[in-house]
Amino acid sequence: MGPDTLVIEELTARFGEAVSAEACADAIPTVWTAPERLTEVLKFLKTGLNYPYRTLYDLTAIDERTRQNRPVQANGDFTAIYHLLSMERNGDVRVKAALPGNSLSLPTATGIWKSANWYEREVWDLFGIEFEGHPDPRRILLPHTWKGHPLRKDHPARRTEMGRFVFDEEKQAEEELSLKFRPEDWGMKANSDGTEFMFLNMGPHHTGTHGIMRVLLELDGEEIRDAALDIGYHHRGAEKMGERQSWHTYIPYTDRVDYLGGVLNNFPYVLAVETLAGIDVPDRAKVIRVMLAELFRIMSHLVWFGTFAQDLGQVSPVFFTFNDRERAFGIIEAICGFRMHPAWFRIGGVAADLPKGWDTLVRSFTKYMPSRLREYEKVVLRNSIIKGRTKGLGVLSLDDAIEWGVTGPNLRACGMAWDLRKKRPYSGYDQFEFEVPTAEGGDSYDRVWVRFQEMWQSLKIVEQCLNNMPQGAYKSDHVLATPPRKEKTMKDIETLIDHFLDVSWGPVIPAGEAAFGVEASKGNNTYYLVSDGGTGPYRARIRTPSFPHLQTVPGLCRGLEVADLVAILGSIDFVMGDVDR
């Protein structure tokens, strides 16, 4: 029995009945308590164990007024939910609160962890939970203006559910009042000590700030006294839409998270569900998973590398690394049928077999590729301006990387051969030879040196899938897999309408609930499902790794120039389809 297994214990001996654990199909261990003793038991585990829980990985909320099959303990009309991570113990904990819908309040976890600022902001956004003490108590990823919290069960799903949008003068008003810059508002100051500061928007339009986010400038000359992110430009309600579709017709939604993650995104959403039915997926479906997973690393990489160094001013490499990228979506529309979104993966496997000649177009990318990295490393990673623009800058302690929420390259970036690869194996990845890079600086350069090497691993865990591809099935037998395979279909009528009925309103997954989490290009993804014993998702939470990731941002730019902040945020490679949703 690991430390990881003990959590239940270790809790019920210092809480006594003031904890109820509850058993769920991922097996993570979760607890219950009462909101005025919450605190209480999160500071426990964070510094009370001899194998902390140091990470708040992710806090949200479920409302639970139109849930059928809810635990015992699920009491209240909203639950919150507290996920911790321990590097340490290589284990979660899970802790839930109960709120009756007259008293949607909780203390402030921000100081007991830093990435909770945010968290909360999310949840009081989408669920209207407040959190006594928070500092910046605000809408985060919807307008200031918005009327209602979109992740309650009685707010409209669709937008022919709603009334009709009136823009008059009054309404015209109030949204150019919200837009009105004040600094307090951001916790910054006008002037100090005799000295007026200049503001400065970077962004929401800026190619440096690599999508529809807003960096806030503080400027004493050219130096970065202060700063604060304005997100939420690219929220699309990736969470609400899990609500209205099925099990199955909502994998394609996942491709547009991290939209250059590809079937990346697919992987923590499948292996959610499958947890959830008891799905075993057979070994050649899941070398097949592996194997676009990692060309797909390779290509996310790949953008991030030449618009990186197209950000410090070397035009060229990303006009060789787009590419490069081609290349590789050849090898994806041959296999997939798409490029950048196949939506591939399915519940049990993927959507078909390999197509005759997959094996000749990996082996020449894989031929190809060595030489074009190497090129790369010269050009890019070796280059003095490169080094002297991104050495020492932008520092991440790894204590700090941790207390963050910090995942993926950035983390390793610190020291830390943290790898869900490596540390929880999925899809067989125990089977594949394979390194995990890290650095020790932790510093804009290092997070570079971590993904470029990357590369080099994804591309020798591709050449392990080539000469290794199991024979077999592409999709589990399972009763619940989606859609069942065709072979049958023209041939019996029973066939055929179980076919029908699981591709239109998609399989019955029992009543549960499962987070698991992948190695994704930017870092830990993970999916939370609720299933309500129905046909879709009580509740989809996606818990993404640029959204932690962005917190750090104005503690690593302080003191630094405008131009510094541009490589800090290439270096820490996000995308906001991924922070915003």
Contents of the next structure:
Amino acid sequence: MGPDTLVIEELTARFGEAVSAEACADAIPTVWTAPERLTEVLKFLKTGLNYPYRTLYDLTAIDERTRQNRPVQANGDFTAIYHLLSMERNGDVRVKAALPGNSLSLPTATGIWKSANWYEREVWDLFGIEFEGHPDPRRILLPHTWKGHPLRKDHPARRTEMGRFVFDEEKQAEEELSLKFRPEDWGMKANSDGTEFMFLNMGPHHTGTHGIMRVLLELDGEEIRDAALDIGYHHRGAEKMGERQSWHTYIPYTDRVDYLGGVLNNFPYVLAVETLAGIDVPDRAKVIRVMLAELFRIMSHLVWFGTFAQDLGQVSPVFFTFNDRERAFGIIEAICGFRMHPAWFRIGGVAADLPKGWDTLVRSFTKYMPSRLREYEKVVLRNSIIKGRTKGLGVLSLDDAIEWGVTGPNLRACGMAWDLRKKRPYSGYDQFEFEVPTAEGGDSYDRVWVRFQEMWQSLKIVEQCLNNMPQGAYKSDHVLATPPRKEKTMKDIETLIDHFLDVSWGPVIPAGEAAFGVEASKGNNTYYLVSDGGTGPYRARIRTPSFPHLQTVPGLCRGLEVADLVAILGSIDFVMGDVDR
Amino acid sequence: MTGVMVPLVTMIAILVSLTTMSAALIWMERRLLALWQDRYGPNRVGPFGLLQVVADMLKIFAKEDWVPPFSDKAVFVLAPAVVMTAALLAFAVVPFTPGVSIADLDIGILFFLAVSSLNIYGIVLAGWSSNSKYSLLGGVRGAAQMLSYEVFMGLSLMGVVMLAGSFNLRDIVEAQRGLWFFVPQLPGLVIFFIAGLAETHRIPFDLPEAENELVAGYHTEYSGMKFGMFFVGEYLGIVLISALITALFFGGWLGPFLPPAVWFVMKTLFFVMLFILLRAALPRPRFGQLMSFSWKLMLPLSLLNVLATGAILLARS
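Can you return the structure of this protein in the form predicted together with the partner chain rather than the form predicted on its own?
What follows is the entire complex, opening with the chain shown before.
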């Protein structure tokens, strides 16, 4: 880790008493500071260090009001958490600030990181914490007419806890009014220098937006002068749901966040819980996890690859890739019994051992795929029209990518070999041989190329899993692993009672906080879990890659044409469930 | 009496067979695309799914004939008719066999070029009268694209005209008895085929209706039979261009053993399939690229072709 642990010393040397450290279960350096000093501390971390923290990785909050086991510094009603990432030192730091209930206000960090914009809007939307000086302080995930801030503990989580819902004419009129497009709300102008612009409302239902998202365009002819994104149509309250699920029963919800990623969503969640609980996972479970994760990476990339070609008007590849994905689904189905959302990982391992004959299935898939991939390369990647439409288009510089919190293939397309599987190997990834493909240009074609090469690497990993699957248990024997062991339940009553409780309520995970990030198909996916020593998370924060990626789009498409916007959106590979959660 | 009846019967027969054929093309395209895309395509209704077209037709006729309240109604209704009429009119000069054609005009090619350009009006009017932004963008794209491709479409045929020494399609076919014109006029064929793709706005030139960008482009607001007319108009266009390629470059009805009509249909269907294959294979370029391709590459090329053909003919004489 090297310079990683130094940050607390560096901060103490600079700020003295104004910062105080907290020890978290995940060993990420965590410091508290007063809201007044926050801007100073953040600026220092971004610019004042030898290995600066250039990425605002995540920004969220916790409602502390009903929390029993909190750190001594958490003396306010709310805590704001800034999770910063330094790729240079391969380290994170968390900066927390306690906020009393009567002044829920912080200085904005939009002046330090551009990416803070959406994150701060989200915190305002879900917690009601204001950010002074924010350029666009509006709701982002919920409708503008929503009352209350849902991630507060006093906001009901279930429909049945709320009053009767009435949608009368008055309410309808109000909702319709709030949907009316006013250019000035989005910082757009109707005309300039005598030119009148056309506003085009792409979405929420549009074939080019890959899900329900609205792109507002200010057009001069077909040239995009300005663009704004309206997200939140896919918001399902995944984080709020976490607070009323048990540790175990939350797993299926995670599947649906990035709905193409399947177990890649289970991965960071169970790893974070295991960090909190101190569970060591047996080798066989680790390799099964890696194999399934890589299969899902291939499947997610196949869907993206087909739809990307479709976005550029090539109608056939999408059928080919979906057929190939179907073959991979055959394996997933045989192992998990489910297809897109297998919820197969368990706290401490996986749900069951591999079925008989799994190796034949996987082997035939790894034999089948290479010729397909070679064909796709010929048909799509080397097609001159595709090249002509994507090369040099939507260029993201490495500095901008780091600034915006871009991770995954989109970052690697800018030339940074940042892959958590290599940088912070989890689940035994250090035992596998694979490369991290990178490109230099950071344009749409490079993003496509990097992702395409990743499929080759994932195939390589799957092959290694196949040839080196260790023997042994598929689940840990740890007392907190779920579901609990059943062998002795019918032998004596005490075990039966324990088993009953462990199944119905689930394990009690020790109080504490842990974040765990994995390399998901779209970028770094991190679950930040807070346990209050209960049977479920006190707070489950999901840091998804698509959210920051989408935030870069308006900057990428200015000055281009509508068709280019579709090509850029296609090359970024986002999933609206992953954006809106 | 027979002097009126024969052309009338021919006209009706051609009209009916053309519309049926272009409707059947919907089935053919879907089955062929499916074949190339590892799918089945429509195979449930009737033998090989052939009656799918009938079912679709029934559905489309039974649909509510809806005109959006915000549109310019008269023009909105007129536009699809223009597209279909223009495509059908152009068939008047196509020589199907030595005996069967509607009009044996001496200015056949010019008539085809003139009538097929009317197509633009249908698209521009549809885009404009729909009063919807996507339609408008589609209409504008359509107008610019078809105007630019029209320019060298005419030029690409001049080589053929020079070789045959006539604008009359029947004469052109007869002139190919020795050698089909695709050999001496290969550049002309390629250019005409590309222009034809653009004229029928098929992939890779389907920018006016690019569904990933413009929803459905100029016909976004259309439904029911009015949409059906755009659809049939598009297929008529494909048949028309294929028939013309056959007549101008591949010797029309000429061929050994089989009756002339069979040769003509077979050749035409081959090019129709080529259209469909292209759709299965190619992506769509950006609008700007399309324009520069037209003006910077195709136009000079077609001029060069005319120049070279003329020079060779002069040298020979």
